[in-house]
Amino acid sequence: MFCVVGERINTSRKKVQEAVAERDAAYIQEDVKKQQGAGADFIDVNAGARIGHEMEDMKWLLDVIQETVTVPLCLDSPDPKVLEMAYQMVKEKPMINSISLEKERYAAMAPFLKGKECKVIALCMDDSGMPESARDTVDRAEKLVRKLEDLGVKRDAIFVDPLVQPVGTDTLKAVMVMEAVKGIRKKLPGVHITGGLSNISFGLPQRKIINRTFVCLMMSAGMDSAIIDPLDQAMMATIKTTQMLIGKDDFCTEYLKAVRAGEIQQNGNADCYPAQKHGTSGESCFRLCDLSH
């Protein structure tokens, strides 16, 4: 099934940073309860925005969050010391966000990951920067997976991030990353593929429409996880519907369950336009309803 990593607990977000600075546990707990209730499989926890406070902020967040929810956590930090502390605190096997092929980052993260029971997000980034082609992305993914397996990380615990780039700066970036996902799925059977989907719409209007359409395409290509806001009900509905349509929901069970729970529903306020009458008054009329919501 599709794995949703909830992205909301990040101190780069103004309200989260304020809540952490003021030690407002109620705000954080309400947010994570909603994320779990909306279907998040992991909750990402990033405390890096308050420079000089990451260790203490992460510790506080983990205490507060784990009092409230049972969903496992995605520990998000480039600092192995912060991750080591956090790893010792978590109650469920976590996800680690993240490692890459950048020499300094890999050298720092590899000793931490060795022997750990966790899932790992592996970014297709190296010292030359973002990948420039689908082939480049797949090559980086292969190198990363080999290196992680050498560290003892099982393949089904690896979540490759092909690095979604904005389509607004290059209209072929969406095609490129979809081809990369197909290549990773073919070359590296057993790995998971994740990423921050909203990067695709950066700088463009009506971003949510772009993101929801893009998730369908990426799932069709082979993506089976995403780092998203699980409180975006339309996005979650799109994911569950797409999962059914690509044959990943036996007997439409999860789709029907979501419909019964009210998580997937046609917008009752869809724009309806009365048809104009044609010919005699005895002719029938019709209504056109916009069902694209």
Second form
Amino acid sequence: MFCVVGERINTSRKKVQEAVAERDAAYIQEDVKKQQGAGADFIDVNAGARIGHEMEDMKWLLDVIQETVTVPLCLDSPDPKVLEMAYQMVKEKPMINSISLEKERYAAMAPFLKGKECKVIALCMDDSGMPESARDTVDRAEKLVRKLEDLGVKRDAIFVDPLVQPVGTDTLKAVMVMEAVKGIRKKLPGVHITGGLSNISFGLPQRKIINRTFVCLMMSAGMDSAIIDPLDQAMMATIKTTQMLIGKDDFCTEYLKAVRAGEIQQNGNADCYPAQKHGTSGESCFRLCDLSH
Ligand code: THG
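Starting from the form predicted alone shown above, please give the structure in the form predicted in complex with ligand THG.
So here's everything in the complex, that chain up top.
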């Protein structure tokens, strides 16, 4: 089954940052209810953007979220102390986001992961930075999985993140990460592959089209999880449809279920089309479309 990690509770998003600063619990609770309803398997929680407040912001968010939803959480922080605190607070077994090959981070995270049963995202990042080739990414993934298995983490609990880089800065970046996913799938059977997808479109216009198309390609390469906005219905529809097309939806059951629930509509899920055709809604979209005339 494809694993959707809902990305919306992140203080790098302006509205979330404001809600956290003002301790507006209702805003956060409304959001996570919607993410759970839309089919998020995990909800990512990242409180990193208000420098100096991460610990208290994370605590507050975890309390507020767990009052409302039961979906397990993906604890997103580079700080092992924040992760340890958060781990103690969660009611459901979480996903830890993340560990990497960076020496300091790895050394601090290793004792934390020992003996715990949670899922963990393993970033293909080391002290030299982002991977520079598909081969480099796969080598890093192999190293990470070997080290995590030595700590006692089960392969099925490891979610490798090959790190998506913008195609706008180097047109081969998408091909590179797809080749990396294929390599990881081949060399490390049984591991999960995830990642934030929206980086691919950074700096380019009409980003959602790029992100949706990219998710198909990545799933076809072997990605089986993604950190995305589950309220983006077109993205969710694309993921379900792709699962079917790559042979992972027996009897097309999940696809048909989503169609019956009104979640997959061939025109209704696109952002621009209905507003342009009927001119009834979507003001910003309308303006963009007008520019081309
Ligand atoms: N890998 C892992 N974890 C991650 C990432 C990753 N966590 C954070 C990030 N990347 C994924 N999460 C988000 C959350 C929100 C947004 C994008 C990625 C987002 N971005 C808006 C945009 O791009 O246009 C701008 C923010 C806003 O709305 O103000 O919403 O790669 N393991």
